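Starting off, we have a lone chain in the form predicted on its own, written out as structure tokens.
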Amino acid sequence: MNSRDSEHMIAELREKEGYEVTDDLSSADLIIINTCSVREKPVSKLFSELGVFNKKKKEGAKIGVCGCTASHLGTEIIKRAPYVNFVLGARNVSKISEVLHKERAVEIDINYDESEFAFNDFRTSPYKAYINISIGCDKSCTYCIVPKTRGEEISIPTELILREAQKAVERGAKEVFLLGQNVNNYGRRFSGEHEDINFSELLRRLSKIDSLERIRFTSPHPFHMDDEFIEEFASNPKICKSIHMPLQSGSTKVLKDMKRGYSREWFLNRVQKLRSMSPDVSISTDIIVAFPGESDEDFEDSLSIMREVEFDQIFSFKYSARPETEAENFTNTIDEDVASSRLTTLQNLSVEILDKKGKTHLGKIYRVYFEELNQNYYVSGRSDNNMFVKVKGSDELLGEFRDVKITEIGRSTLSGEIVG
């Protein structure tokens, strides 16, 4: 979402201010920081990278700090550093033009509504295209600091949607990448007077496009999987078969205290109908450890359920505290040993996991959609099932679909030669 919101900015800077984009910090006449604020980490790392630029930027430049931490911070960031010139919330995006202008200007209204707003054209590669369906997010988990920053949940219009997939095929991409916080909670709520439709009839009318040949999206909530989802995704053959299911903890108890919405038991069922029904499927979660009074049994169901489900890849960390969430204010902290410990046990599970199934793709053909060039003449693309494949081969491959064949296994990425 982050990546789209910077690619709104661009496309409204160079329409509406003549501005383009450099590779060269001492040229910038303009430098933005387009921030996250899950975690603690890139919040404090902001700061530094901002005296960074400060000192390295050309006299005159501008400096602007966007997204999720200016929604948090606000004025905060001016203060601590009042050689920025504007600060610009992660739900007022279409504004950058008129903050632009304004010194020391501060625009972060979480309840500002861009869901109708049509923002001008830009993507960083042809071959796919970034369109979200959704801003904000209504649930209330209590770790999470998103709803403060990115404000209620709205599905931007049916119709919206559809001709950006349109114009995005036209010119050339042969996939959607669909974004949101809560994807298949889609249709609950517009700001206007549109018509009732939910995600799995969006993901039908989007395949009806001509030429458009993949679907993907990210991430779908685990309490919103009903059975027309599953069917819509298992037999739909232009959605990717490759989801992320972010399950934060494998403790229903946990889960309760989080306030997820749905129990270890519900989450697994997901899967095995996700599998019965789509067996290649891949999928990839989110997992929190040390979540205050996470407790060594509850860190164990993490575990198993890990080895049940055999994800694909996970996204793992350390639970942070984040302001202004229910979470900050539990005492039950777990101490930050036990949590590395957690961390460290968690992630070298997932390793043999990985390391077992990468076995099983040795052989195999996946038809690939190559989108980037690489050092040393590979070029490398994503299988329907989010396989990251290299192949020798030129830029002549850039856009296309080919069948290869794997002949070498990473973790990461899998090697191998075209056949067809």
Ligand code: SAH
Second form
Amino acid sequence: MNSRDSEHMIAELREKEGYEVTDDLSSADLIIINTCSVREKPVSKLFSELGVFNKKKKEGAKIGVCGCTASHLGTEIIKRAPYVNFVLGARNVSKISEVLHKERAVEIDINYDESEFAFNDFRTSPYKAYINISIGCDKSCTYCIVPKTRGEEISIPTELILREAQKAVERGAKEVFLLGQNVNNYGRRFSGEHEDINFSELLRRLSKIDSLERIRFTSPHPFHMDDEFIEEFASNPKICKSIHMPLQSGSTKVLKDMKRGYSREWFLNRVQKLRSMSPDVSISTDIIVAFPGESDEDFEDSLSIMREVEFDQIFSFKYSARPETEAENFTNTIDEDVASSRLTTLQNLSVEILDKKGKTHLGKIYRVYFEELNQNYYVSGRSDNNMFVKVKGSDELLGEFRDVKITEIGRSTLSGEIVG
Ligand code: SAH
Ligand code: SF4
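Switching from the form predicted on its own: structure of the form predicted together with the named molecule?
Below is the whole assembly, all chains and molecules, this chain first.
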């Protein structure tokens, strides 16, 4: 989502202000840091990075801080780093060229509605198009700062999404990647008068676009994984058979304390339904360890669900108390050493599962969409089930689909040969 916000800012700055992207810090006229505030670490990194940029920037260059930390710290950023020229929140991206011309502007209104703003076009990759389908988040997970930085959830009108996908396809992209905090809650609320359709219907309409071959999305919320969604996912050949199901905890008690809205049993039931309808689906997840009140048994529930589901990828985090969240005030916090040891245990198990699953890819033939030219004449891309695959080859493969037989497995990369 942050990457797409950055693309939107670049698009506006190129079209309206004549800027171009550079990776040479010392020659830049404008330096923008697009921040995350989901956990504490990136926030503390911001100020050290700002100091470095301020030292290295050329005379007169401007610095802007954007994104979720901008939404949440606002004017405090300018107080702590007075050389910052503007602060622009995650919900105010469309105002980028406006703030550029104001002195010390701080635009962080989380009620600002950008759901119908027609951004100029800029895409980092010509092969894959990220498309926002909603802004904000209406859930109230007790650990999460996002609703406070990105505001209430508003769906982007279907016609805008379809138009963006059509435009991307006309420029050569064969894959769209839909983005939202709860994509399968699509249609919950539109800002103006718009046809009210749900996520399954949005997927059906998108898949009618000729020349669009692949649809991916993130994140679906386990609570909203109804049968209609799973059936559409399984039966629509354009939807890639890989899904991110952010679990957070394997303990129903902890899920309740997190206000996730589902139980361990519901999650397992959805996994089973998905796998029965789409046997090759790959499933990834997010897990938080040491949420306040997580007992040894609760933690064991997270480990046991990992063994049961055998996720294809796990993003694991130590709970990080965030300002303005409900859990910030929970007093039954877990000691730091217990939290660290749980994270290590969970990550070790994750590696064990991945190693076991990795072996099952050997000898398989995957249809790969090539997107990147790497060093030493390797070209890489993703299989339908989201495996990162590389083969020996040249840029002629970029933007092309090929059948690849997997000959070597690594933890995050599969290598293979083109067979068709
Ligand atoms: N909307 C998505 C998640 C967005 S945040 C969803 O509901 O799943 C991405 C991930 O960061 C979350 O899935 C969660 O695992 C993690 N995360 C969010 N807040 C956190 C916190 N306070 N401490 C640790 N991890 C957190
Ligand atoms: Fe945060 Fe929960 Fe919304 Fe995801 S669904 S962004 S975790 S509040």
